[in-house]
Amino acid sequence: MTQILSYFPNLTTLQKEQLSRLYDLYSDWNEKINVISRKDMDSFYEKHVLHSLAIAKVISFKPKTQILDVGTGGGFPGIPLAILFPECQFTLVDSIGKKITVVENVTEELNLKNVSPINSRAEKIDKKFDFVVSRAVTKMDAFTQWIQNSFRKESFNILKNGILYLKGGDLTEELQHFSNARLYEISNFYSEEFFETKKVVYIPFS
């Protein structure tokens, strides 16, 4: 948590509450279902909080934003997202209904009233999103097809409605079909050394 209150200062006494209680809960759930690999909670809040806030770092939702995380696992990015942002709506979709029931009871647990799960593909949703939000759960060529169809026309926040994806390594040969994709260094928002090579990918979608 301290990395966490030394990038985002501003939390309220609620959104620390919060944070800070994710250890144990997907502590307790790895007791049951592997959702984050057993190394990786050494360093929760580093790979796997600060690394889904790095998106807050991109830009910061305004209220009644809609946004979808598509193959959210046990919940990332969309958890700390909507404990960042409670008055933007989230909606968590994973194909895999045991990662599902981590999300929902989580959801529970913190009282967060903005988080939607659901246990389905993304393709089958039909509601639409200002924005799709994913940590590299697939090719973009492969991503942008499923959630084609998932976007409001008309946009209100700071960038234009679309993805918001977080990779890592050199995606120019993934990226070359998106002449209008947008890269920010994760690196230049955190000096932790795992994030040198991670990066938000904005692509705009119309």
Ligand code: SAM
Second form
Amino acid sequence: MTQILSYFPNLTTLQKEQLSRLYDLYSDWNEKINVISRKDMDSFYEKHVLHSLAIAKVISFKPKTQILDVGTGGGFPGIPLAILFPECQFTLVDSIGKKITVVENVTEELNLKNVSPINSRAEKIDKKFDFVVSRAVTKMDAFTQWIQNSFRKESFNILKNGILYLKGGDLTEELQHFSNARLYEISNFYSEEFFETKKVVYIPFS
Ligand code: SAM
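Which structure goes with the form predicted in complex with the ligand, now that we have seen the form predicted alone?
First the chain shown before, then all remaining chains and molecules of the complex.
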């Protein structure tokens, strides 16, 4: 939590309380089903919460922004972002029901009114969003196929509506068909070694 507070010094008391409860909530769920790799629980705030919040270093979503998290698993990056942006609406989708059960429970425990968990394949979602966020789900080619009809046409944020995907390593080949992709190095935001090769990939879609 100290890491989070140093990078996000303006959190409200409620946000600090919600973020600090995440560890216990996910530890409890991890004893029942494997939502977070067990070895990662040691560095839960760095590898999961801070990583998710890297998107907030790229864009501060305006109130009423609609965000879809595709393949959210137990709720990443969607849950930390929903805590940070309480005036935005988050739809968290995963095709595995028990992962969505975890998201539902965390949402309820933290009283997050801006999160809608949905058990579905991303391709089946027919609502429109301003941004689609994701981490560790599939390659960009397939991903863009799934969500190509998911964007609202009008943009009202500082970035045009589009994808904000957390990815790592050399992306030259994966992104060769995306000449409009913009890469934000997370190491410019955070100093921890874990973020050295990690990026937020932004692809405008409207
Ligand atoms: N995003 C989370 C994270 O970073 O912790 C979970 C990543 S996990 C490796 C990938 C998740 O994507 C799985 O929970 C899987 O069920 C989900 N997934 C894969 N294909 C999907 C699809 N077409 N629609 C919705 N969810 C999908």
